[in-house]
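Below sits a lone chain in structure tokens, taken as the form predicted on its own.
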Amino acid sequence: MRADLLIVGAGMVGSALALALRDSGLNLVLVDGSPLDLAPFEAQAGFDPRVSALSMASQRLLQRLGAWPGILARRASPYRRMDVWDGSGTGHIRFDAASVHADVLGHIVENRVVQDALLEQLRDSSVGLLANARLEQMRRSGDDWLLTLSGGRSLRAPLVVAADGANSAVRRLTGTPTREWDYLHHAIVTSVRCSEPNQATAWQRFTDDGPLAFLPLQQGDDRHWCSIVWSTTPVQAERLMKLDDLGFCRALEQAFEGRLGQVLHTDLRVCVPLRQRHAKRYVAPGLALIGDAAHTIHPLAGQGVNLGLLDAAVLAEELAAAQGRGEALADLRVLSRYERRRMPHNLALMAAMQGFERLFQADPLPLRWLRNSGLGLVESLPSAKALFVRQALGLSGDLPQLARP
């Protein structure tokens, strides 16, 4: 089977790219190792532990791809404020959507909800979907890539896009080099119910062991739920994972300073080692990497999926422009335009997250003073706070057409 473009990985980012190119006239095939089943959504079902903090730019993109109504029909939790403080000092800063005349800062949405809404749109499109098709081999064959899937099926195309996540098989099979390092932290992820409502606020406390985030979730009219991401040392993470539910709730409540009252209930906990990874190149002849296949960052600001969706939108934009000029889409000069637009932005955010993580892990007194003074200074400058908010919303920078206001 031959296609004009093969996208490996039908997660949120790969699906978004396929939808962005569905009217291009290209023969597109989306390949994934999972069943790609679309199960009915149960409004009272428990929360998926994996959530994303979708920015306004991501919301606009998903609206234009037709997926946003499907997300809202399932479950999305808007947040209007962010409250960030240093648990070891006096630094405190609050952000509010109203400061830039916006209704919300973003939405906390379960990954499965985004995925199902995208899959609904894909099933109504001309994009070819290959489910239960795990990539096993990949090599050059003339001007094409030849892919061998589980079961022995073969596919070929002049252009392959890797959207198959942090442990990308495409990246491994093509020998794409990366820079990576271990944060020496693990993240405990789950959903909890508190005695006080979440106030449509994303809360983040920097502890001595790592950042703790409470992200607002909504189940019907019940706003007492939060998704938590607790970044801590491996030793502390192991201890917390061994606690029974009541013991974990009490430890979490103490670490969060009881900002939302008692932690009454916790869902199943998942513990994930944190590792940062960045491909040295996003492109090669006939090959492009997007999303977590190209870069993974600390979950400190919940920006991972937003970066990936912007990757997909920019790549789609550059491919459509090249197609309009009659250029070969697999040409390295075409693909490099995508890399030039996205790599600086991604690297800048990764560096900022790394700087934040190191600053708030620092013990020396001068650095403690610096971070507390810095938070206090930004809190006192409305214009500086508004700049942070605009960045979080996706209202600035080199935005692709799909994500622009």
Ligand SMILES: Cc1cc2nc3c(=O)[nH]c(=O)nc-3n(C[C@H](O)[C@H](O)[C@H](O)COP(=O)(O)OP(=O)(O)OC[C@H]3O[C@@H](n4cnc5c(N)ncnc54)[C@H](O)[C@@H]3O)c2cc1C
The other form holds:
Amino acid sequence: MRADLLIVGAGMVGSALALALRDSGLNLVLVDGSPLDLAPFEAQAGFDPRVSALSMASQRLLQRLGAWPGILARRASPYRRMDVWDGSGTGHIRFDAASVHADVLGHIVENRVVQDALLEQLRDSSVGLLANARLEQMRRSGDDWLLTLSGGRSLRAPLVVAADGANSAVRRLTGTPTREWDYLHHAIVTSVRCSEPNQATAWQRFTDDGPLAFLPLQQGDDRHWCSIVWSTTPVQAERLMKLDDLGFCRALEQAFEGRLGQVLHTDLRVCVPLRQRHAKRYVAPGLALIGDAAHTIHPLAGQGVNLGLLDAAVLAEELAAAQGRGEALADLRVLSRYERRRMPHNLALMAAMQGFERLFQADPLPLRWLRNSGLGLVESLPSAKALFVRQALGLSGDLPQLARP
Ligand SMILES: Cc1cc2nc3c(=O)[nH]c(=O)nc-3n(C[C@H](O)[C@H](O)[C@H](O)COP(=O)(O)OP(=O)(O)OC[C@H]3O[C@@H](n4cnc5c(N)ncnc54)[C@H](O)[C@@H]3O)c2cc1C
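Could you present the same protein in the form predicted together with the ligand, rather than the form predicted on its own shown above?
Shown next: the complete complex, the earlier chain at its head.
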């Protein structure tokens, strides 16, 4: 089978790209190694441990792709405030949606909810969807790429987009070089129920071992749930994973200074090693990398999928513009326009997060003073705070049409 454009990976980012190009007239095929089953959503079902904080820019983009109503119909938890503080100092900063005349700062949504809402739209489109089709081999064949999928199926296309996540097979099979840093952090991810309501606030406490986030979740009218991302040293993570549920709830409550009262219940815990990866190039002739296949960033930023959705929107915009001018979409000059718009933005955020993370892990007194006085300074300057809020809303930088107001 031959396609004009082949997207490997139907996660949130690959599915968004396919939807953004559904009316382009291109023969578009989206392949994924998983079954892509659309199970009916149970409102009382437990929370998926993988959630994302979707920015306002991502919300707009998902709205324009037609997926936002499907997300709201399932489950999405708006958050209106952010509360960030240094657990071993005095620094404290609070952001409020009202300060920039917005209703919300964003929504916490389970990844599978976003993906199902996107897939629902794709099922009604002309995009070819191949499930249970894991990419195993890929090589150049004339002007095309020839891809071998699990089960021996093969596909060819002049343009392949890698949206196959942090351990991208496309990146590996094409020998695309990356820069990688081990954060020496593992993240424990789960959902917990607290005795106090979450106040529609995203909380982040910087502990000596790493950041601990409590992100508000809502089940019907019940606002006592939070999604936890606890980044800590591998040794500490191993110790916490070995605790029974009661012991873990007590340790969590203590690490969070009991801000939401008692931690009454924890769901199953998942432990993920954290690595930062960045592809040295996002493009090559006939090839583009988007989302986590191009970059993975520390979850303390809560920005991974937001960056990936913007990659998808910018690539779709550049491909549509090139199509309008009659240019070959696989041409490196066309693809480089996407890279030029996205790489500086992604790199700047990754560098800022790395600096932030180092600053909060540092023990020397001058650095402790710097972070406490820095947080205090931002807290006391309304214009600096507004800048941070705009960043959290995803409203800064060169936004693609799909994400603009
Ligand atoms: C602990 C943690 C917390 C996070 N919190 C946030 C947050 O609050 N906000 C935020 O924005 N981001 C967050 N992120 C990051 C976010 O989860 C990722 O950025 C996002 O999932 C990337 O989406 P993606 O579509 O690029 O990749 P993925 O979601 O990884 O999707 C990749 C897809 O490719 C498919 N695939 C993989 N290999 C193959 C293959 N060989 N052949 C065919 N298909 C394949 C997979 O089945 C999958 O469907 C967090 C990440 C972690 C680890």
